[in-house]
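Single chain ahead, by itself, as structure tokens, in the form predicted alone.
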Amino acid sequence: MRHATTVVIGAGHCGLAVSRCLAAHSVDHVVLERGEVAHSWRTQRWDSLRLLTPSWMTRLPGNTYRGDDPDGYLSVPEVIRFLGEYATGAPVLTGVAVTSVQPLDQGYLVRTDRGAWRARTVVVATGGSAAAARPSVPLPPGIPTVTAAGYRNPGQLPDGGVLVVGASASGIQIAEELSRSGRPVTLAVGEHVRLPRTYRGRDVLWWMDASGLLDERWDAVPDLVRARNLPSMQLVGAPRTLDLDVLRRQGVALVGRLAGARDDTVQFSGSLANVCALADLKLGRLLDMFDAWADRAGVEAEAPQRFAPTAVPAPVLSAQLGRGGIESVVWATGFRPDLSFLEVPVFDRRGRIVHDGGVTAAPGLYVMGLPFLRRRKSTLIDGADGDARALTAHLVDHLDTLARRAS
């Protein structure tokens, strides 16, 4: 059995950020990664994907984007290269899958497929996107399906119509790409966050960053559960807006949320108009907030603007599966964490990990990369810096407490 003061699980941007902060505090640690550095970027991203955040937001502790296109959007290979370079010198062990984490007296036993580790503290940095989430809707066995994590390009799907389920960031981008490939595309739309790519001449994420919205803390929001379950923003990694109106004009058929399937028919909710109206209302409130902040801060920008309500087509409540109708389905219904290896009593009755800003009730056990962990931007690369620094400070205090008790 090997020993380390801290075991970090996961060598994505969150785990590497924690490693950098632990090193700054001279905490002996190891980072265990089941695949390679940036594993999810290598295995769960489609070919044409780019970061939704502009490159100037690619910031981690001790490092930031230094290229010549700060307002551009990094491609998947560029993100992998950035994280690979960031990992240089970090104590990362790749190809090591953690099979269980169990509590011990003043620490944890971390079992892997390549031996066990004993550690005083553990940071679970596998994030909130370890596994694709898909609804339990039964489909005929002859209909090919793929999740957003497994989708790579239109060529992997059969010819014919495609149903894309989910209209957040992944769903709208995949729907557009499939439509451009010549396939008839139907997009099932549930709750979504409508955003323009630019507002008043600046990237919308500049407004969210500069106004302090992305730094809003987990302990300052009135409904944290709601905030942690919001859909991802309807954005594309390009200097253009991609929303439901753009998709509709490109020929994508918009329908309501997928409600179920029976035999060779899929059924849709009649809620499309309502969810679009709600998204439009929230967009207006967000832009009002930006304008008010700009006035207070004296920001010079283009004149305020508003966007037309989403044009909602006549409701379609069902569609044919197979036989010239929908020949394949893409589940763009989000992701979930996979903490099945964690054998510590830190879960609620629904199996969700309970934490206070990444600090669990189990002394010395921390989580990173979950939605709104400590700030609204926690799941962004840019959000790992503040979260990693705060959790490392808490971890160091915990180690100091243990040392004082032992002396």
The other form holds:
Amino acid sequence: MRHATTVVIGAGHCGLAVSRCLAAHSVDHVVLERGEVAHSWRTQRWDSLRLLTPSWMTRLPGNTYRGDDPDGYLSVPEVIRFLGEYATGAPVLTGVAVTSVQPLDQGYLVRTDRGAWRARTVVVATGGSAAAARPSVPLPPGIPTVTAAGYRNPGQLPDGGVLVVGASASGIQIAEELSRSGRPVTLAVGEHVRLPRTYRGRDVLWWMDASGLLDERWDAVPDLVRARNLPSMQLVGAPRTLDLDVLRRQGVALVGRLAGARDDTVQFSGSLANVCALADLKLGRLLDMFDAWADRAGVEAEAPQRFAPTAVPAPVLSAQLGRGGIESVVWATGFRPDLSFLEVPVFDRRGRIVHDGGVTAAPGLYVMGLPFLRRRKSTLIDGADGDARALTAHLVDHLDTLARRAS
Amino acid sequence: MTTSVVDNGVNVAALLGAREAFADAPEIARFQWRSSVSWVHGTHSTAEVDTFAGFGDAQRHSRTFTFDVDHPLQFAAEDHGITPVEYVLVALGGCLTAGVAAVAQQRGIQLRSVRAEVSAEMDLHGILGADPEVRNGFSGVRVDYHVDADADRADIEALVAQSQKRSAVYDIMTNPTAVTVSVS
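With the form predicted alone already on screen, would you show the form predicted together with its partner chain?
Every chain and every other molecule in the complex is listed next, the one we just looked at coming first.
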């Protein structure tokens, strides 16, 4: 059996950032990666995807984007290349899938498909998007379905109508692409976060970053459960706004949340107007906050503006599956972590990992890359730096405590 | 604006306390609501509501509430009470308005008056079986709120939107619900 002070599971941006911080503290460690570096980026992203954050926000400990288009948005191959270069020199073992993590008297036993490791501490960096979540709505056989993780391009789907379920970042982008491919697209819209790409002449992510919104801490936010469960932002990695109005003008049929399916009919909630009103009001409050901050901070920017409320089409409460109606379904209903290998009692009754800013109740066991782990930006690449530094500091303290106890 | 001087008569602390209690004992959040409906004559029925279950125990209203259900004279009925579909409007308006008060309390907004005008469109071809293309139920429901409160328009709109988001009756009406009717 091999031994490391710390085993990091996953060589995505989080695992690599932690590795960089551990190395800076001279903590001997190994990063176990089931596939290659940036595995999810290689296997679970559609062809046209670009990062939603501008390239200047691609900042990891010890490495920041230095290309010639800081205001652009990295393509998936560019992200893979960036992370591949970032991994140079890191103790990454690729092609090693962790099958279980079990507690030992001191530390953990990490079993893999290529042998076991003992470690004092474990950092789980498999991310919040390891598995696509999909609602348990039974569809009749013969309707092809794909999740946002399995979707690559429109050619994957049959001709004819497509129902895209979910109107967050993945859903709106996939709906637009499918609509451009000539397919009639129906988009089922639940609660969503409406955002313009730019505000007052600057990228909306610039406003979020500069105003401190993305730095809000998990232990200071009023309703953490809600904050951790917010849908992703309606953004596309391009210098243009992609929201429900744009999609509607492009011919996408907007309907309410997918409510159920009966026989060969899908049913949609009658709540579309309210989820749009909620998103419009929330956007207004966000822009109010930006403007107030800009006044206080003396920011020079274009004049404030407000966006018209989302135009809500006449309600459509059901649609025909098959026979010239909806011929395929894309589940863009979010992602969830897959921590099924973790055989440590750190889960709540619904199987969600319990942690305090990434620190679990099991001494020496840490988790990274989950929504609002320590900051609002924890799910962004830009969030990994602060989270990795903070968790590494905690981990090093823990190792010091163990060492003192032993001496 | 502080919560200490705002009083809409909603015990938000108790509601938040319940949410905390549910975290420790999720089973006590499972409720059952009941009504016993007896036919009287013609289209007239009386509905009684007194018991329910929840918080892990049998529960009871402070008294038995009785409601007459009937149809108006225009339907060749005796109009002993409002129609079933009007009870649905009562339920929706009552639920949303309770939500407005509760959300306002939590957000520190003092309400002075709240009135919801609830209306629903319905085509009788449906229930009379005269046109299979027409559904039995409402083709649409409108709720128009008149709110006088210590808040600006955006805050009031947010109150009303949040109330819909958390409303049981709104959910019941906007989403399909499995209904099982049996004969004992």
